[in-house]
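Next up: a single chain in structure tokens, the form predicted alone.
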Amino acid sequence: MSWRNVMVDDGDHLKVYLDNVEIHKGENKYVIPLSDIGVIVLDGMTTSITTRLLAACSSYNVVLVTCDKKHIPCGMYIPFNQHSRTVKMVRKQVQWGENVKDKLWQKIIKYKIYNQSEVLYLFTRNEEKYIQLQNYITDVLPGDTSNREGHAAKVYFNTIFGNDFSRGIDCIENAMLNYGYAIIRAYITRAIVSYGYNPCLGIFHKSEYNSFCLADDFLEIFRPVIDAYVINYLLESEEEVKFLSQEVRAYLIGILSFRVRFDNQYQKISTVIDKFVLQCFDYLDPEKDNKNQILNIKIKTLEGIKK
């Protein structure tokens, strides 16, 4: 199982020796095992890489981020057919009932806002706005559509950030979460492939625009875990977080490091990713019964986040 990631910066090249990643950085040289990497953010405009890696990258399942002259990723390059069965899965995919996934996006966005309000409380202990965000959980109905995630939503990001925070404004919080997400979303997106489904068929998301639809539904529950990660770091750090700068970046990648509560043990985010990922298959599967027995969706955020 692969356990690392590996952030890359401006001016380095990359290239495949044997059955390593090769980096040279300047007169260093970095060789890492294929095997060991889950995913490669390709930072700077002057990163090079040979396509020869880049066929290795496939074989090993190994995803790679490339990110904009602001530090942000902007674009993903995943494996294809990596799976012996893709067609029979996509196949399967596409008879997903919409019964069932109503009721999966339900629980997602369930146990979403339940996060979020701990998250909340957490960070500003206002008991009015947890106890309101606490109330929005039981309200979420099957698809959720009295959208209940959006008004949590609102509630939630004004109430740790401020009335005037919004998410789409350009600021160094906004590109923190933003970047924690895209971080996440790749590494999903790398399961939803290796299982042999097709990560542009969402369970909520459709938009012809969007190829990670399914990869963003996934992310929903991750969305928390994500937040309170970069609330920490913005509250602990010594002096004005300004910018994406190295050091943030690099704390941002470690988040696949990062070892959440699931299924009663502490699991890297990575390894739970997998897991959550495989569930929510077995959970769509028509063939498959007990479907409450298969979904563990539980995913405790804040154990091992320090305030």
Second form
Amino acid sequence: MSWRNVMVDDGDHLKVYLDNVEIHKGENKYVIPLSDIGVIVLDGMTTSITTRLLAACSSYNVVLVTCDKKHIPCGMYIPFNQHSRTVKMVRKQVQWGENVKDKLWQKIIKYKIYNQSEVLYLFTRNEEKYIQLQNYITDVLPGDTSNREGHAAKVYFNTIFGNDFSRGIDCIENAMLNYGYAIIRAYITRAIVSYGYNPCLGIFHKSEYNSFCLADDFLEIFRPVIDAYVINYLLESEEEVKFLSQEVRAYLIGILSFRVRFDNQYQKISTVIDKFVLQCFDYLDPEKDNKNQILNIKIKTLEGIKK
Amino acid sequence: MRYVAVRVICIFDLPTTTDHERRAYRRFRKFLIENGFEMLQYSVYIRTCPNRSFANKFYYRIKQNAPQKGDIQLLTITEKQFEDMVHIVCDAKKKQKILGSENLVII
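Output the structure of the form predicted together with its partner chain; the preceding block shows the form predicted alone.
Up next: the whole complex, starting with the chain shown before.
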């Protein structure tokens, strides 16, 4: 059971000490059991790390995320081959039916727009746009062929951040969102490989340049939660947030222990990701006959986010 | 269920007169460290756990791996009780940073 996430900011040296990770920083030495850790985020350019630690991370299913000069996560080390029946699972994955994939995608987008509308109303109290988004939900077709996702995203971002905003521009909002998405994406990839599936065969995303299509598919439903988490920080902070300082980054990694409502319980987002990914695989599994069963994805109430 | 962090304290006294006993001691100590226990003092080791049910598994594991001779005692206290511990005399060299029970560790 992993319940800890570690952020190493300019550490000196990381190594393994009897199934623990030993982190040296200056004169201090910290020891954390590897079995407790979910994600290690390595920031700073001077940290050195041993091969043995990489091997130990693989066997304990720990994801290592590395960051670039601008502190944005740019790479991850994923433990492949820890599942006993990887080949069986990947064969299953190749056989997923197009219909089932389209239906699952439809459900994911419906809940994504639903969550977006909730976030939008929470922060702007704009009823007109809220209703507009709610109307999009009923129009989502299997496989989202009418691209309601794109339309909803445009309304959503422009209402919250203003009409000049675009996800492509270089600003602090985008930097924070990208950071949050990258952390959640790494955690989703960890969940996917731990169930023996391959993250590059997606259900909707098909780009041949992307190795994490499946993770990006599952990420969609969590995006509004990350958005709310980021907007809340921007509103609450007393000083203007200008760049990704250590405090901001620590807050963003803290999203993994943020609680959301799922299955009628408040649970940590890291637990929710594990459960949600497993539910999706059960739904997609050609051997399991539960296609009529409604996927119970309800990341509804964004409790803890105060306006 | 509320999230209540606890600390498991393992206190032991193991005989070290023969080679065989010393070997059993070394193996036990190594076993403790492998399972995430940290030394607080000689023969006093602690393990941070997110809740009590997580802590219970160490009771079972230690029972399975304990040497046959000697005394080994386990005690679970809450994070609050652990924080209230008072240092009377403290050797600065020995003082090691022991991490708290928060989910996010920033180093």
